[in-house]
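A single chain comes next, written as C-alpha cells; it is the form predicted alone.
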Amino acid sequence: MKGLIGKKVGMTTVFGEDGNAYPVTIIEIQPNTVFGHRTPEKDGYSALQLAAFEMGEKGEKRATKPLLGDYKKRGQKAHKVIREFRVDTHEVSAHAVGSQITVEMFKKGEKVDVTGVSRGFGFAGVFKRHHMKGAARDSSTAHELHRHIGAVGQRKTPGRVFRNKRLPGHMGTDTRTIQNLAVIDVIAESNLLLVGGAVPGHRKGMLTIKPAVK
C-alpha cells in the first residue's frame, strides 16, 4: 500500500525512552475502504481508490446524486473523502473492492510523508506573508509607511513589475507536504497515528499519509 487518508486531531507532547519530551501530531485514521481499482488495461495505470470517514444517513443528504449513484452501484456507503494512490499491479488485485485497510499498515519507527492543506489567513501584507523587514521607524518617516512594500516597479527600463515579485495577497490554503516525519506510535484500538513534529492544516483537516519517498 502507498498511503491512507486521515484527519488531524491536534498536537501533544510525549516522552521518549531517553526521558526527553517530543512534540507529536495525533492523526485519526479510521479504516479506509477500497472504493475502486485503476488498471493498466482500462485506465493506463495501476492505482487504488480509497474512501474514508463514512457520512452516515444525515451526511448522505448533502452528497451529490452522481456520487451517491456511484456508491450504490458499487454496493458501498457514502464517505466524506476519496483519494487515489498509485500502486503496483499486484497490489491492486490483492485488495478487493469493499475491503478495509487500517492504521496498522504503518509501523512504529518508520518515516512518512504527510500532505494537507495549510491554514488560511485571508489577505495578508508583505510583513506577514513574506517576512519583510519594513522601513526604519524614526521621526522622519510617516507612520503609515512602516509596513508598506515600497517601490516595486522600474523606471524607463523595463518599466514593469517583474513576474513572481513578492506582493500582498491571499495567504494560506495551499497544499503542502512535510517529509520524513517519524512514526512515534501506532494506537490501533483507537485508530490513531502519532507522528513527530507538526503537519499542515487545522484541526479536523483531512490528511494523506504515505511512506516516505526519500
Contents of the next structure:
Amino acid sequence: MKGLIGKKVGMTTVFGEDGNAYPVTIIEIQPNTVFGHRTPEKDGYSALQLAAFEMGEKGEKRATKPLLGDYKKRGQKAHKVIREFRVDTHEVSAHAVGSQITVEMFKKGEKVDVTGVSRGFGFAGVFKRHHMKGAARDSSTAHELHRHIGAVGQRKTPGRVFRNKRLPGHMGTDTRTIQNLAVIDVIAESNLLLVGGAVPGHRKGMLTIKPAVK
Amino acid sequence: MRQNAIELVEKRNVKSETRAQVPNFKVGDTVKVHSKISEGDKERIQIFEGVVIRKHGGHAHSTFTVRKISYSVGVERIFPTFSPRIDKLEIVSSTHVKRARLFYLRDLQGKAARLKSSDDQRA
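Starting from the form predicted alone shown above, please give the structure in the form predicted in complex with the partner chain.
Entire complex below, previous chain first.
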C-alpha cells in the first residue's frame, strides 16, 4: 500500500479517446524522496517515510531544531511534508534511503484513493452543513426562520436533545478520503497526475495518493 | 505553476490543430454541426442546424448552445466547442445581434423569432 504525496493544482476538462468529456483534477507529484525506514525490529511496524516538496534554504530556516538534526543525520534537505506509508518489509528494503519515487508509480486506468484536508467553511448553518431545508420563504407565518433548524427534540420524555443532533457549527478542514478515482493520465515529464473527479481541499493543498483499497 | 500546469494539460488534450479547425463563429450565426453518433459499433454523422444563442468560454471546456425549431418544438443542444465528437462545424449565415446571449428567442415564435442578417445592417 505504497503511496505518494502530491499537491492539488486545479481542475479542468479533458476529452477521452471515446470522445467523452471528463472532469479531471490535476495533481502535481514531484519525485518523493525516501526519507527513512520503519522496521519491525526497531519500531514495531514496517513503513516507508516519504518526503515531498523540497524547501531549500527557507525550509532549513523554518524547521525546528529537532527536525533539522534529523535532516542532518540522514543527509537530507528540508522538505515541506514528511509522511509515512505502511508497507511490507520487503518493500521497505526495496527503496533505499535517499532514493526517489516518481509519479510513474501510477498507471493510466488504475484506481486511486486520494486523501486531503477539506476546505474550511467556518461556523456554518444547518443549510450548508447538513443540507436541511429550513422554513418556507413565502409563508407569512414563518417569521425570519427561513434558514433555521426546526424542532430539536421531543417533550418531557426524553427531555433532552439526543447526542449527535445535527446543529450549526464548524464545518470543513476535516481529513477526507475520496475512494476509487480513475487515473485518467500520467504526465511523467511534468510530474503531473490526472484523476477523474474532484478531490478534497483547496488549491495547493497537500494530498496523499494511494492505490485503491476496494 | 497552477496556470502553467492547467494549460499544459489542456494543450496536450486539445491540440492546436483542433483549435484551428473550429471556425470563428459568433452568437446569432446559423450553424450546421456535424456530430458523430455511434449506434452500437456503427458510427454516422448527424447534422444539427440552428442559431447559436450562447457561447460559453473556459478554454478547453468552452461550449456553445444551438437552438432550432423541430416540428414546432424548440430544441436546444449544448456542444463542447473542441469535442472530438464534432466532425465539422459550418457557418450557414451570420446575423447582426446586440446581445451576447439570445435567450429572448425562446419566448418568440415564427416571424418574430427572425434575426436581422448582417447584410441588412450594412445596407
